[in-house]
Amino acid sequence: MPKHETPMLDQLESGPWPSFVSDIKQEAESRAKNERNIEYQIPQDVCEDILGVLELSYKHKRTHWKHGGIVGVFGYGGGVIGRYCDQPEMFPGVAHFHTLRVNQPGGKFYTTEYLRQLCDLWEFRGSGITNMHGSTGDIVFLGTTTPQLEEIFYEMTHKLNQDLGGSGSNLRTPSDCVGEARCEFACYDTQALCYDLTMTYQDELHRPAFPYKFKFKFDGCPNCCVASIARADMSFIGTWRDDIRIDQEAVQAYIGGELAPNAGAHKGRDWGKFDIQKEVIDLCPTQCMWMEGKELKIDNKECNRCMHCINVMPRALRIGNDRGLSILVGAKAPILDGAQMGSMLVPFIKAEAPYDEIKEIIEKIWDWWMEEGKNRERLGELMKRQGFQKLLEVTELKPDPRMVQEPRSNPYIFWKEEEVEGGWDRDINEFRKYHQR
């Protein structure tokens, strides 16, 4: 018999999709039966109480979690998120319900043994509820009590060789895609760069000293599988600066129906005959592609690396060989101000160890942001407040036409009067020169 009546939560199980409510109920039932005879270190009815407090929140239309103080582990200011219920008498199992962020492995590669060890630890010292993964990328352990924090941290670091992730006003856990490990589109080794910066900036990761959070995300190509362009204060997106490689025989194989477009992703549906004009050329955002007889032509200096043509015809089109990454800055979700996408800062840089050029840019940005940033102000909001020109000054980078989509289009890029000679005419001439090159 359930400990709490949850009629509103029960509705979330009624649709065709998997429900987190069902998962928590399953864990609650497992803990109640305790067929493995685990000596739980936190209340056995924690999962039942989490359902009860959530039902109450739905009923009252407000949260019943409160911020009751900072919790953490010795020496670390980040990695643990304090959670307290404001109804401890009604729901004693979740009077404390702290969350731990665990630094996920690069590319999120696991062994089953490692996953079992994590789950056994959390079953024993926590609620057994996990989130694989949080929006930052971490493995998330949901719900434990204050006395268990040091115990969990000790077992993670000494037995599993595993570190906590970031939380608070610090560097959040860097997150990457699988990169060269499995993806033919990867333009640099995302896991190598992610690991290097994670190890280099351990202090910034674990001891909050920033105005607010700061995120690194690493995408191996412009497909942006970890969405760095929309979520990272500093995103590293793989790119190339030579020509897209074309296999004209494979192009004809796609046109003739011998090869399925989109790598066969639509198998099982009859989408009709593949039409390269309609499905590739007309959808090119810069209109840089055309057919010349039986050959596909690309004006590569106009290509903006959207990846659409390569995704549709991966056997015919390949990324270039002169590979590196672009650095974009300032992306974020709505906080003090609205959502922002990343702005181009470094159009192309080689991603080669020990990554000193990249680290130099990072540290110049941090010095400026820590000096000028307001409390809870993300980098993107500081850029908007002080201008892109100021960012170029502190990073000592020269203005580049590739930093803007077109003249006058970026709302917070302002140039000093003495730097602008001919105004609009000068801008147009610069863009003409760039595209002529």
Given for the second form:
Amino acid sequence: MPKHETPMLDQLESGPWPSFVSDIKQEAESRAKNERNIEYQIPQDVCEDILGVLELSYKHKRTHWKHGGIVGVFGYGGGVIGRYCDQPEMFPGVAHFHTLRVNQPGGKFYTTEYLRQLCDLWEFRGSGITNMHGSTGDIVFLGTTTPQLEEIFYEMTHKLNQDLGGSGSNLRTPSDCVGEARCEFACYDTQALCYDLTMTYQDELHRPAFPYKFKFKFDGCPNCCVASIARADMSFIGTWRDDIRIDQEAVQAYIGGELAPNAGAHKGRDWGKFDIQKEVIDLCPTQCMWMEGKELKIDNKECNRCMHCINVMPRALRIGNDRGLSILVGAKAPILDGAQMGSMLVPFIKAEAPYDEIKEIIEKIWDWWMEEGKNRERLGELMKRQGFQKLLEVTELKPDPRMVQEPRSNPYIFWKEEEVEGGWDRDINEFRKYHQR
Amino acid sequence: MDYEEAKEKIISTLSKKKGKTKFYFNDLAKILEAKPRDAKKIVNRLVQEEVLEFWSSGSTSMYGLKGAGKQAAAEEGD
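Okay, that is the form predicted on its own; can I get the form predicted together with its partner chain now?
Every component of the complex follows; first up is the chain already shown.
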């Protein structure tokens, strides 16, 4: 017999997908049985109460969580998010239900031993409920009480060699794709750069002094598996500046059917014979590919890195050899002014340790945003308010056609008086010699 | 401005504000009349010394004098 009746939540379990309701019920049952004799440090029935308060929210169509608080670990201004229930008598198990963000390992690689240690700690001192992973990429621990926070932090930092992530007006936990560890499309070592910037900017990660959140995300190639272009204030996307490498024999193998397109990812249905014209060449957004007899040709200077051809024929087409990354800035979700995608700021930069050039750009942007940004203004909003030209000034970068997505869609770049020979003044008589009134 | 002077300025200005106990970082930088990076050094030290404390909604961070405001009592300990 469950502690609270939850008919609406139970209904959520009936669909074809895995259900978080079933997961929480499973954890509730496991805590009630306590077969491992854990000395739970927070109420044993926390999972029942979380289901109860959620059911009540569905019934009332309003939240029963109070937002935010002063809870945290000493010296850190982020990583812990205070959550309190506004019905503590009804649901004492979740009267305090704070969230902890744990900085995920690069590329989200873990050993099972490490995961087990984390989960054991969380069973003992928290609700046992995790979120793998939050949208920032962190390992999210959902629900503990204030006295447990320092204990958890001590255990993690001293025994598991593990730090908290970012929250609030901080640099958020930098997040990356698996990169060169597993992926042949990776144009730079995403994990190396992610780790380096995480360590370099510890102060920005843990001590909030920004106008609002700031996110770094690292994608090894333009497939953008961590969706940096849509989500990160500063996104680092791998690219190359020479030519796509073509293996003409493998192209023929795809055409002949010896190699499965998309590495066989769509083979579940019969799509008919692979048609390179229809499935690759005609889908190229810049129409820069064609067949000349049995040879596939690419006009590389027109390529906009959509990755479609490489994804379809990975054995025949490979990323170039002169690799680095592009930096795009200003992406955000739609709180103000709607969602914004990142704007190209640096078309190509080499990604080589110690990444000084990259850090220089980051710090110039931060200096500008910290000084000029309004409270709760994201970088993308500041760029919109003061203009892309201002961003170029503060980063000391020269305007480049590649920064313009399409004519008239980007803020205009204006000439300034000091950049124009003779300034704005002109001799009207001299002008009239050539132009009638 | 030396640290002690800055500390005094922050405490006196923040305690004078009526009905408001949480402040943005920018508000503190303005009180200190300092560039953000210089202000951050002072503010961090004030947090270390437990003069100020962090408040976070999860998305936004603010600062307050330690113990000030309604929430502080409710959050102590239990």
